[in-house]
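The data below hold one chain only, encoded as structure tokens and taken in the form predicted on its own.
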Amino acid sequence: MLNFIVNNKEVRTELPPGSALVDYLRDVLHLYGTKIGCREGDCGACTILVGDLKNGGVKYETMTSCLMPLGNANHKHIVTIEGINGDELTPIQTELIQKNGTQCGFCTPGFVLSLYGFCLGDKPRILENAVEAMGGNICRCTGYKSIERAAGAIVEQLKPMGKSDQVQWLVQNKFLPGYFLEIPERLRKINVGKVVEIKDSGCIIAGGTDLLLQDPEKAIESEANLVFGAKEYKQIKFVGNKCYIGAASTFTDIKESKELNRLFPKMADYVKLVASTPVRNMATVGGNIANGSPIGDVSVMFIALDAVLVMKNKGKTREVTLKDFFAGYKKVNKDPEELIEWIYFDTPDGKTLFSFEKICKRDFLDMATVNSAMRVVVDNGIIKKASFAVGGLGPTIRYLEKAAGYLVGKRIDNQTFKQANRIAQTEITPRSRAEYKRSLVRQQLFIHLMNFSPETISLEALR
């Protein structure tokens, strides 16, 4: 039995635990607000808000409910447009149409939805921010330059509020209903000794934003294994020299570690390309890599870190070099049943460098034509260790062993880099569009080593 609360009112269902929230909000609570789109993660238009106990209070992030297992909405608070709405309107909605932010209407719960995630998430509230809130909705009639104007005068307005008791401001200030502040100790009674128990058996679900696009009926019907949020995968430590990351972490998990980007100065930088705010809040890095997806980006991150995946099944675990977890299109070395703990990897030092680069038809919300990634260790402007992984090449990411070995010895200078492109072309077959693959893989290689080392290298390179 599934017990929720979907905006004021507290439910209970036996459904499928594998099944859409889009659906349940729609078919069976009647709350048409909540719009279906692309039913891919793509549009927004059926953005939710999902509010969870952490630290005594309720943190609250936007998610697409069509990609999100109704399972994942166990012990939590739904809040869609519905929820919001009162007999007025709220300071959002009136920004949003006095700036002429809306037209058909059809996206415009979604927009509303996601700069409530902004207004109640823990970003400074500039423009910048809210604008990234909005980066997983899409609006085929204004042009959006509307929706950024009622988004800055929704910043304006937020200026007042501080970092402690943002839901008390809100309430005070017409911008949420009043039963917000009754939420914490209502989730409170329905979590009494609630955890998140993973089984031995069952369909493992994480974030379900990849098996509820690929495989949905799969989800529907087999026996749930619901991992997201368990709290022993859901943490990044560290062991002597190993950093281990759980496989329940989420994107955005990654994106806002402080660890991460103190030791990757620029992994916000490179999370922001993957998704939007959205799906970073639901997919996990275990799930992406057990997708098997030949252009996963984190996936390509972690194999140029030579990391390693510890596995479980029914007590027994194991690991296995992630470089080697593929097999093919979509195929791991992976039971099915076999669930993915950690991902670890050597922590780096400061003569540690990486990149990583993503081409794709649109800078944001948009899946790598070609994505690679580098990491090299330099001591005395002389490599010392490097690895090289690239993704949409065929039906696997491949680790360019050669051409890393290669680097190893050498300086970073023009003709390393025309060498170990030679070197790469040889280890790679693209199956399609070829010699445009090649020049990305060359042009990718190269912008690595600039980045580590603009001084010694140039663009005459690529000549």
Contents of the next structure:
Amino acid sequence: MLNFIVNNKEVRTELPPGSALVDYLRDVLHLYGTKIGCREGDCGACTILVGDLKNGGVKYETMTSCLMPLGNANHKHIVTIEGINGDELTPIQTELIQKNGTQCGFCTPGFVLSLYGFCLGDKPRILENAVEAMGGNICRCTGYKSIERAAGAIVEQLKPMGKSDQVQWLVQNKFLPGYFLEIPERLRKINVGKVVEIKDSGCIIAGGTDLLLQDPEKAIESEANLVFGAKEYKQIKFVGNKCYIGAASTFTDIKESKELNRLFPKMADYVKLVASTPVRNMATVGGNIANGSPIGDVSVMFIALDAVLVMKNKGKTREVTLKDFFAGYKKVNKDPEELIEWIYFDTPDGKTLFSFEKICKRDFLDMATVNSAMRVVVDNGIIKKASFAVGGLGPTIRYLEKAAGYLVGKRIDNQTFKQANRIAQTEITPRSRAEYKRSLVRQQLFIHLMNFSPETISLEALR
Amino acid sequence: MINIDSRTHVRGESIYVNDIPLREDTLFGVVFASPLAHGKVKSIDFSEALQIDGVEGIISVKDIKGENQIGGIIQDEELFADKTVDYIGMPIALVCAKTERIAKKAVSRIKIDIEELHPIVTAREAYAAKKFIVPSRTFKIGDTESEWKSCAHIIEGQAEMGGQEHVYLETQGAYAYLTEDDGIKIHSSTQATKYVQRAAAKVLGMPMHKIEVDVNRIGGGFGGKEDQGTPWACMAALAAQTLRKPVKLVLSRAEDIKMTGKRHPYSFDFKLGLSKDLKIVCYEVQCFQNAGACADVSPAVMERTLFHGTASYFVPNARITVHSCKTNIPPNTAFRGFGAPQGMFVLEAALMKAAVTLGVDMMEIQKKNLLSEGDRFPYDQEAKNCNARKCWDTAWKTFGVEKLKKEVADFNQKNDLFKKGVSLYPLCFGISFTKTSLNQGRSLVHIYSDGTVSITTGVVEMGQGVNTKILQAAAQTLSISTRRFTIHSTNTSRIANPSPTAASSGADLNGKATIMACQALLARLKGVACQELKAQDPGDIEIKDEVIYHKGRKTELTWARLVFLTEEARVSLSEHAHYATPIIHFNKAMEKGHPFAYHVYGTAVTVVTVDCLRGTYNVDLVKIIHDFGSSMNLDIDIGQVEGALLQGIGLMTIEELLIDQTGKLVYDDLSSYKVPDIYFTPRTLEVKPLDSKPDPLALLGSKAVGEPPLMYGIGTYFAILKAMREFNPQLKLELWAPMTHQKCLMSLYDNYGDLLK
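Now that the form predicted on its own has been shown, please provide the structure of the form predicted together with its partner chain.
Time for the whole complex; same chain goes first.
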């Protein structure tokens, strides 16, 4: 029995935990404000808020309800557009109207909820972050500028809001209905002493973003082993010189992690290229690896870090190098019930440099055409260690051993790039759009080296 | 005035087909479609699918009591494939079950045996095989054959333009159920209630009056629901008729993309002749239109390509030919711009090639050839109130194009890894359905005894704000508060035989009809007022802000009181009016006439930055001078310009419709077919109205605005190309839209061959 709060109402359901939340909202609760535009997390029309107890209050994040397993709503506060509506329009609704931010209206509730995600989030309340909050919402009518203008006006209105007690402020200023103030207490009541309990068997479902897209029937029909939000695996820790990332960490956790951004100063920028805000709030590191995608962004990054997976099956733990984990297109060396617990890698030191590149058809909210990551250790201008992982070239992510091997002992300059590229090209056999993908590998290799040593490498190397 | 729908939109309370509360017993339909692009159907086996618990029936050609025919312009489109399949995604049957999930499962159990035939995928292949939808057509002006010799420069080449998926956020869908005495009511997400009603009547073997089609609003259409809302509505209605239960059919996004037609891909051969001083002397173009497997509206799209083949330029000698080629892909259909973007793009491509070849600034050629007052289009209409030059000059001055060009040049000099490009695009777009008979609008206005008013017209609201404009026109005509109005759903029982909401014409046609209805009501109300005030002449009576005036003097009589008295006097408070655009005509045999009520003009300035390492780009700035006539609602009109612009930029850049040799769409869902997102929109966007005259044939002088601004996106393509040439001046000029990231990178570096050495 699942038990949670939808808007101002406590609900219970025995529907399969692997079914999509959006169907429950629309078909059972008849909350038609949540729209279905694509069922693949690519349009944002079904965006909702999900509130979970944290530090005595409730932390809200946006998620796309088409890819959210119903079971992941358990013990949470789900907010749809109907849960925002009061007798009067809220300032967000008013601004969208005033700035003509709605035309056909089908995408609009999703945008409203994304803007609420922005208001309720922890990030600085500047326009850039409001736009990022809406990065998963597609509008085909307005061209977005009017929506951006509305967001700009909302940013202005939020200026007096403090960094804590946002809900209080938002209720006082009529952004949210009053019942939000009682939600923490109500959630505590249904949530008392309950934590996510990982089972030994069943279909492992984390964020659901891949499973509900690829195989919704399996998600509904299998016995679900829900692991989303499991606290023990939703953390980043350091043991010796190893950095461990819990498999249940979401992309948002990675993006916002102070530790990871200290180790990899551009980590937030890299992760911003992965999916969109609501999907990043759901998708987990473990899930991105387990689905065996040949363009998994996280996998590409971690392979270049020579990362190792820690997996558990019926109490037994084993480790496998990430680059050896992938067996074929969407196939991995893992028993279906085996749980990825951790991924760890050597904590980079001052001499380690890391770079990630992703080129797609559209810069944001898109799958990579080719993505790649490179890690080098440079001492006195000489590369001491190198690894280079590339996605998008075939059934699995490629670890370009020879090209990386060549780099060891070299200085970064045009000659080194040219030779490394020649070698890399012999290691790859792109199956589709081969010319373009080979070109992308060359360009990305160049960009990585340029990132590492902009003074010693020049555009001439590409001509 | 703000869009009247926006309050329910932001509250998520607006109702689309999928939000209509369901009747008990409703069944859910899922379409079983052809997996192959071309073949003969040998056998279909439904038995396993029918055994699934919850499956109530599988509807196919055998259930059709009328005709298996839904074609519009030409009767060449089957509702369900019968003996042959002609494209991947062609509907074969509709599985109806107690839930959508069961229906989906059953679809996967249907077995079909098809003898595969060779599919034709591209327009040029079809042309070679002589497969046409309709005979080719040519527009001519002057005499190209004799004038080529007077040209100082002749530029020839080929160009390509890809199609575009509509991605209306609300997918296609319908909900149908039986009414009393074997009638059928259909809620459809369509831009054309008449087409749905007419086709359903034919398929169901019923008279039209038994079928009621209702559209509350649609979640975006862009032309994609002009003809193509019809099949799903017919299937739902046929299933409801056969199974005698309500049936809902809403396509998933993947089904919608796979099964429905798109903007037509075109291929071109062009030849352009310029004089020594860069005036266009001659222009010839062969356009190969990829129409898909059946006609749909392709013949009309073809026509608009012909009409807009000379774009915003004066071409004294032109010969424009379009071949509508029949292929094995889904029937391509209406999409904002309707063939015009293709016709305009190829001429612009020819001008770009001329500029590159001659080493001159493209803007110089563009400017020299802009239309002037009184110039004739190839179809013989004269350019009247021609604002082409005025828009160009105003944009040049207002947006400081000289300075922009200098800034871009400076930037390019200082930067190796990023290059900028700047372009201007001059727009000219004709308003009216090119098929003259479609240019009629209808409105039904009721005044209730409490003084409130309801309006139903033939137009469908799809986000373009047309209902708001109609309300404004009515409120202004009656001079009463906008709060007194409701605009009702578009419904065939209230408005018969409406033209589709298309061709940017919905507000003009139906708004003018509304004004006519209001004027008739006003005349009757004034008559009653005249009696009540014991005045002599109804002409002395005026209504201003809900108060009745006599000879300019305010009286005690108010709107509400007058309405009450009118009813008491047994005078009708209802009026239906019909409007037909005057002046327009076209002789198809001669290919000459005066097809357009008026033209819309504008000029867009675009600046882009190309990332020359990644082959990606950003649109830094678009600034537009647009000819709104005299806009009756700038909020809505600017929204239309901004939205159309971004759709046009998407068309020219990232939206890639790729069809492989088997006729399969390669990018067939939203994770692979990418439309502009919020990050893709221009960093700076400014739209300024041209100081222009109100047009008498436009609603309240406010020119139609739905389609024209889409073509400003063409400017982005050429700005990117110019930036790319800054990085690689030698690049091979491939005039092939869209400029995807792939094409951009591959053109920036023409040394691909060196990679493997």
